[in-house]
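Consider the single chain below, provided in structure tokens and representing the form predicted alone.
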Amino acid sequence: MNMMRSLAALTFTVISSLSLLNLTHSATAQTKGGDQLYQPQVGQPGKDVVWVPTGDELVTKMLQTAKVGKDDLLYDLGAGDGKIAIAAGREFGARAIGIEYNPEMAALAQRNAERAGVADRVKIIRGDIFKEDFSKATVITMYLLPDLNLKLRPTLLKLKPGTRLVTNSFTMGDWEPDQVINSSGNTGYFWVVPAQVEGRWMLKGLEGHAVASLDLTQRYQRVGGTISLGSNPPQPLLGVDLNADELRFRYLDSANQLQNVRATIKGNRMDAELLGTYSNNRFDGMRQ
């Protein structure tokens, strides 16, 4: 009897060690950035990149720049293994869909969706980053070579002004990041999709006046230009700012006072107001 309870105790003991074993096994292959299912190694070719994993801190830095909340849907545009889209499900509570071409990874992408406990706000699509939609995006996270972020760049310009975009290593061109993000020799860029103002702009109710016309340039998020104030001659724009669909400039009035003006566009639309000394300040615009 003695005998079948010590054989009973080792056949446990065993059993318990080999448990221990898989399980330490597992943990170490998805530390690596896989599973038992699929293995995927730093340096990979895939269709347009090799896969090389964002560093933790630079992900954190990323999607803290972005100011990634509950209430975003964020997409990564070359999800790899789902670290970014995870992080930004897990740690900022937004929705998250990644998207990547090797189905293989796209698969453990998912599955670590899933152990993470976020596969309800997290999710992984096997896709083309050239061929999905992702208009609807509130925030763009991508790991890209430069010549596929300009190749991107016409698209992303497209989106809903104020979209937020954050890369890893590399810009958009000529395109002006908002902001540089610096993570222990890592770093990162940072846009805002800017409405799209240039032309020109009829504006109706400004200081009484029946006439006045503002004639703007852009160059991304750089916009300068002039006004026209009836019969007076166009004057520059100072101070011209544009974030998102919000322009403000100032400019000076028949009084030869400065006035600050602060527009919402909407398409071809402006919704304004001048911020100051008119009782009725506020106005509206229309793009030719």
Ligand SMILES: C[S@@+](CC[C@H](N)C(=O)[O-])C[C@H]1O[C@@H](n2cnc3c(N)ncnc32)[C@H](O)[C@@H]1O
The other form holds:
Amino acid sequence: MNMMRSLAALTFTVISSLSLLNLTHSATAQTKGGDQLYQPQVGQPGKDVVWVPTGDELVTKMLQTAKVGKDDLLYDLGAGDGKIAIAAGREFGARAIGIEYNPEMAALAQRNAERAGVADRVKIIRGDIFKEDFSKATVITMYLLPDLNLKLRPTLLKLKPGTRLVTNSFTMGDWEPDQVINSSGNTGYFWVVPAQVEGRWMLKGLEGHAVASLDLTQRYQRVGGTISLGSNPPQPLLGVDLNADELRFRYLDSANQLQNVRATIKGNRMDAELLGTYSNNRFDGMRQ
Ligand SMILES: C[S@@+](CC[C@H](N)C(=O)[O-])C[C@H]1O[C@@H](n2cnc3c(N)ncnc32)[C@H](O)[C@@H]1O
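Let me have the form predicted in complex with the ligand next, following on from the form predicted alone.
The next block holds the full complex; its first chain is the one shown before.
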């Protein structure tokens, strides 16, 4: 296990060093997060991953892509010197919490937040990202390792639909990103946590049908399925799009007219409407 971790750390260091070479900042500039009390070294070991700070330009692009704003609560998992949390507070007006395992690093990050004048809205917790609760986050940032992203993935997928995730460098396995961020040779990835919609939904009030249902299949944000209206055979949904808790699709109705649906998912219920119709356009669904 320790060998695996050292190997992972080595891989990370090699990848990060390569990308650092591409940065306009020098490695020395990257140690700037320190102060008289503590001077961390780029590549120093951490509990599950070494410390390498995200470059300034990518920090800005990651936060811009996630559209971070004053109503957000951002968590940086593995906060290092606190630079992402601090930028979220200082440049984007958000509240931010950094979780950092190394106590000296966590204390430094908190001092950095105070020096940046954002200590009223940026806090650094000394803790383990696999133990701390970050379920109230509206935005999560991470610069970890591929296997750590995968280990966190089940927890991340249970966050409130619409929570935005941004990583530096590493993906989430077969959960495709919604957007790829490029920044001077470095790459970031962006996802929106999708609502869980899979299953059979009984629909009430759709076009006056006493019996109507939806059968949805789901792979992360990709959704497909069929709709059954009365005794008609099920037919495929068209143009299905799931963004956070909003599900949109089209289907051909009994008169062969294309209908457009927008639904909001609320756990096992959905509130839906037929777009473009002027009366009796609302219906609802209940997951079986
Ligand atoms: C690659 S650095 C990223 C720092 C910062 N997020 C950034 O992008 O500039 C990863 C950080 O995670 C910390 N870390 C490693 N394992 C951790 C764990 N289990 N819980 C909390 N922090 C951890 C390391 O000490 C290091 O500071």
